[in-house]
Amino acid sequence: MADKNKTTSLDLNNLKSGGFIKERGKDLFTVRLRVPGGRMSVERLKKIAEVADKYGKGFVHLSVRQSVELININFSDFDAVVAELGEGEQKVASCGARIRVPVACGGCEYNPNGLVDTQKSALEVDEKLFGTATGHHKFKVGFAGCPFDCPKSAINDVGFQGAIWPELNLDECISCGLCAKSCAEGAIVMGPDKKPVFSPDRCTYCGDCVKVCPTEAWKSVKKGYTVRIGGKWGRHPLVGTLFATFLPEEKVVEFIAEVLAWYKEKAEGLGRIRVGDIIIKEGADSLLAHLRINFPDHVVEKTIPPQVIETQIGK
């Protein structure tokens, strides 16, 4: 027979780590969903509602990163918050030093800015590497579909950035300058015979003249994502520096796994701290030659680290 004064001690922390975020109010948790690049099914959609609204106080939340949060959920519903969300196929998150789940744009599915198929790419890591323990601290990923960079890839450990690159045949061009109109970067200008002329430094890898060209004399000849490492948000905001050019879409699990080894070697010891300050502290260089092992093809020759945000009010 059960001790009915025998109280069960609860470790926050692993908790947490599972997706169970301990509110301000008594025995109240908030409960993290797995929405791996921000789309679910409208089944799914109406589970979640149904059980929010059966075990918790009738409202979700939705956070920065694309997830839904179940409010106010007592700890002792847990087994079936789980059990009834699993019935439509919906997974709690993960929240500690591990990978957490990517978010991503639309991708190029129907958004016409769109360059590369970000929801597979965040379906495929988060199928892969979901919950891998970094040993420091969180690791976050995150998928833009082109330069916009809606998702803010760039403040995430590892962001992906849709790319393609631009090359002209000019047997084919009709001069009708469409290609410079379009281009905001200035990257393509009309020269004296009329004629396109593209200034490689200036591009942004939109791919905005290849889309707008009539006759197809603007052809992509590269395409994959251009990869920013360091970024973070929080106290200490930092913006990931460029890493990796035009990196094909099948190697982005085994891109990330090698960050993430990097990260795990020179972190030890020091407790809890992000990639981007381990790039700082040890200088880009480090991570540059670790990653051309095994993307030669991809990994630039130089970069800087990631730069401060500076967000002090009066500086």
Contents of the next structure:
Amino acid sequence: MADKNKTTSLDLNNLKSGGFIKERGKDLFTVRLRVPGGRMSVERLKKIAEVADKYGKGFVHLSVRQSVELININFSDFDAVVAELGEGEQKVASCGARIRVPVACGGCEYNPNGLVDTQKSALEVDEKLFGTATGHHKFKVGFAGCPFDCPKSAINDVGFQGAIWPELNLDECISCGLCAKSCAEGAIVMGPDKKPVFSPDRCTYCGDCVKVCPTEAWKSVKKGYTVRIGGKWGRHPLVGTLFATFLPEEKVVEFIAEVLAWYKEKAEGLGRIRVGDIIIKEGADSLLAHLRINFPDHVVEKTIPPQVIETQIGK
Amino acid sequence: MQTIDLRGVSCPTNFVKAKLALELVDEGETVEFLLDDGEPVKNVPRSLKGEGHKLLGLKEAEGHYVLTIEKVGE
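Moving from the form predicted on its own to the form predicted together with the partner chain:
After this comes the whole thing, all chains and molecules, with the earlier chain placed first.
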């Protein structure tokens, strides 16, 4: 018979949000701590270091989605680990069929390329949507501050990419040609009159022209997110495709909620399936029509389903 | 006007050298920087603008660019 003194007392509520991940070997778990947008205070970092040192194996792992993972935590220490990490907001990260911790680049505060405040967006999504059960599969959200797209936004279920729309005031232009030189897309060339000629179709909304212009002749007249939906990686990668442009930052949460609502409905009865595969099955028009109801000014006229990346060819 | 030759110097060393050169000139003075085509001419002007200096012009020379900057004070 089991010795009652040797049984472990655990607050199972700590397990419900996920983030305790079984390791190889007996009794050992990884505790995944969420770091939305990858930014944390030095104070929090110190506290994590302290707890990792006391209960872990002398190292932590930085997950590919910016979480900090405490390694080799004995399950009997769960309550102590959670209590010692303390500070209410030190919540563990999720796993399973939920909305995951959003990832983001450093954003526009200190990165010279950043066009929008991705850190703010990531915190807002974390606060309002983190942990929401999808009923089907995991659901990842990522924020890139500009079209350089370091966070690889298009391989998220919903990926956001900062964008600005440039406009030229010819009177203020001094014909220096820096904008044409800076434009990586060839969307700006210098005309015969030594003034820039803009081809909107080629523009990817990076804002380099605005940033380099010495006289502010190029100005940003519209700012928001380019939104791609249906991406994922793993065994069968998909690259998400364009569904909306210049989505205002304050509409991000509502937009994700609408994608989720469509996904939940269309994936009914299909089990563990990601939103990208549902778009392929249903057709992109169905999701476009759903999103157009609430975001008529931002949803694109037409698009294509997420694109399959064949990673097995050549074997 | 001083001319600083930054040809053959890659990013971000060229920008740091430009910044150091501008420390030695007085406010309101103009300096010419010689920059290679490609990344240098795309990055250095923008970075100097970000530091608050005034970009006066950019001209193409033989195989490189000449950027004219007016130093704006601290």
